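Quick heads-up: it's one chain on its own, the form predicted on its own, in structure tokens.
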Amino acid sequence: MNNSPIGIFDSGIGGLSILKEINRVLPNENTIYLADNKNCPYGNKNISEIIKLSLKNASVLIEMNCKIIVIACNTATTNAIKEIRNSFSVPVIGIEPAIKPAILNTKTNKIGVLATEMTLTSNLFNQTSNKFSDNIEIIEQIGFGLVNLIEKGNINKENTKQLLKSYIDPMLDSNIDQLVLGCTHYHFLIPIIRQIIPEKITIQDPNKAIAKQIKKILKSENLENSLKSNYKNKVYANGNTEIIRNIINSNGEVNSLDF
């Protein structure tokens, strides 16, 4: 199993800034990456269909060999990794938004998060919340149509930056100075996000922390790659490829796959 490939899946795109991650931080590391973007989005369907679509992608992942599986997705995290979990035996990461490490550094005691509908009102979501959040006042904003904008590759246009200002200055009214991305696919637009929001007001976007957690799993249950050779990815997408393509440019090869 060491020399099998790290499996990873999302809905579409966002989870593509956790792989350059991965390859960074284990650069001996084969990967394969779905990009589930015929369902996606995620945020905007309901907890069984999220569970049935989830636990489809780690099929495929388990199919193909991978030795651990990586949820690229908060939606899916929050409202499938307890089930995907209790399904597979191979070692199970997820990824929630950072509200931690942002409670922990406000200094306003107000921080925003940014999220899809179905990560903000699932019950690990308000779990965390809940745990961290004494006397801070969290200001929650459902990220309506970013993630549509962003598959089709709409990032650096003016009604997304429009868009995303009509959800960010409400937070700036409110004096935050934690800004949680809690959407993997928002991590592409953190280059707008930043015209938008004060230099003081910091951006928690978990990406860095999950790959470390990642390299720390792999070593704790043995599975580190013993072949010293860099990196291959492999990903596969059962809708349209283009966006993708352009992210991943000469970083590995992009194929269509019906799952």
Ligand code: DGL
Second form
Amino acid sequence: MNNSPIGIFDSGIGGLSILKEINRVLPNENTIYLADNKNCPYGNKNISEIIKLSLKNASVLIEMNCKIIVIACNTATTNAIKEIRNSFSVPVIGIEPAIKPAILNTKTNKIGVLATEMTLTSNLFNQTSNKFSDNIEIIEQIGFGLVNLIEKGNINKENTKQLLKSYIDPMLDSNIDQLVLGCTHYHFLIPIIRQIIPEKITIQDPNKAIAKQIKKILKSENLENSLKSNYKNKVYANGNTEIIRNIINSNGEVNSLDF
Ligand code: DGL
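What would the structure be for the form predicted in complex with this ligand, rather than the form predicted on its own?
Complete assembly follows, chain above in first position.
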């Protein structure tokens, strides 16, 4: 099992930012990444659809003999992590909006959260934000349309910037000093978000923390890869593979797979 891959999934390209971090922090580990981009976006689907798609992705990774599952998607984590954990015996790690670090760091007591509709309405997100948010105002905004624009590769386009501005400007007017990116796709928007927000505002993007957490769990579960020279990175998509190829460059192969 130790030499088996780490399995990662997202609705599309969002989790590639986490994959990159995993490959950096755990250079000896093999990875398999599934982009369920045929069914993207997840963020406006109903909860039973999100659970069904998430279980399907996880079972494909289990069939590929993955030793741990990383849900590189806030929407799938906040709506389906319990069902995935109940269905499989391997460790399951998810990603949630980084509310806690934002609350610990805020000086204005106001934080902004940009995420998908189904993340912001999920029980898990609301439990976490209620738990940590005494005296803190959380300004939530659904990033309507952003995932589709990112999946089409329209990351540096003026209309993407204007849409983002319409979501972020009201947060700035409310005097936030922390902006939580609660969707893995939004990581790719950081360069344009930086053009919109003042330097003093911290962007909370949990990718680095997730990779460290995976490292910790592999160690504590005795699942670290012992074959040091065996590193392999496989990416599978059931929809368009071109945008994925552009993002990962030479960092691994991208295969079409119907799942
Ligand atoms: N990347 C995902 C997330 O972190 C899902 C986006 C979507 O498919 O709507 O929420």
